[in-house]
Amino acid sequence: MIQLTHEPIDYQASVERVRSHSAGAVLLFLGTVREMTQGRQTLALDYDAYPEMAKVQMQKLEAIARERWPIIELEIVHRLGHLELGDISISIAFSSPHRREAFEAGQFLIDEFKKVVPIWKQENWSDGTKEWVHQ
């Protein structure tokens, strides 16, 4: 399953979406918002994104993992609006049978997902400023 969604992110439901019988691996990222970026204290993020784009391009990133990798299934949440600290932006979830083609492939997701999927975030510095930049 491919989501975009404003609301917050059950990945525990995501969890128990993907696993299986099949699967020794059940693999699970989540991408939080945090308060310090590259030396820089972050209030808040607000994400946005070109959504009918978005949305093909997850879907690539999923049809190539499951060309590479044995994944039985596969579950991708990404969250839009105003984040606050520590919440969910991204959860990734999906099983395999065995451990090695979890982490690898789990590494592919979410490095190829920031650099194609059109997303957007804007941070919101505690200065009172504010930065859109790229995932």
The other form holds:
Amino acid sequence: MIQLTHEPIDYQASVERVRSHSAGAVLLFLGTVREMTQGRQTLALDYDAYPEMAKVQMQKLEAIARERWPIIELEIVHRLGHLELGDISISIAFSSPHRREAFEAGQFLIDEFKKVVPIWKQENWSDGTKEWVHQ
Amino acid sequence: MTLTILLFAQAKDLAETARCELELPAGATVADLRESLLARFPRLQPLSSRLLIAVNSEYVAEHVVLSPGSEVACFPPVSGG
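What's the form predicted together with its partner chain like, now that we've got the form predicted on its own?
Let us now look at the entire complex, which starts with that chain.
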């Protein structure tokens, strides 16, 4: 299941939903709003998206991960809009039979998400300036 | 053909619009569209080669030929997560 939301992410509910009797491992990755980046202070982040394409790309990511690893249940949720320090921007939760494939799949999912899903963050720096992040 | 282009993030800010229409000849490629877009919005120049083009929610190569009715989007490298 993939989802974009403007509400706080209920990652605990995600974790519960992906739990399974077939699973020996459940993995959760949370991305959170960090205060310091290379010595500069962030007050908040604003996330914008191209929602239609973001969903297509997230579904493709899920499909690729399922081809490579024996994922049982999977939920990826990304939050959009204004996020404060410590807020959760992304939650990736899934279950698999064994831990090794879970860690591999988790690394792949967050790395690829950051490369292909059309979502952008704008920094609100402590000096009052705003700046789009383009990695 | 007339194509509607959606713009996002810094591309939207620099062009000062979230969408625009471009008139392109039949058989125009993604590279032609990029050139036409930069001519229409010279302020996109600082992003130029970093601008990504998507057609119908997929990333496309420069040589791909555009079709009327396609949903085209233009944006800088993504930074979600």
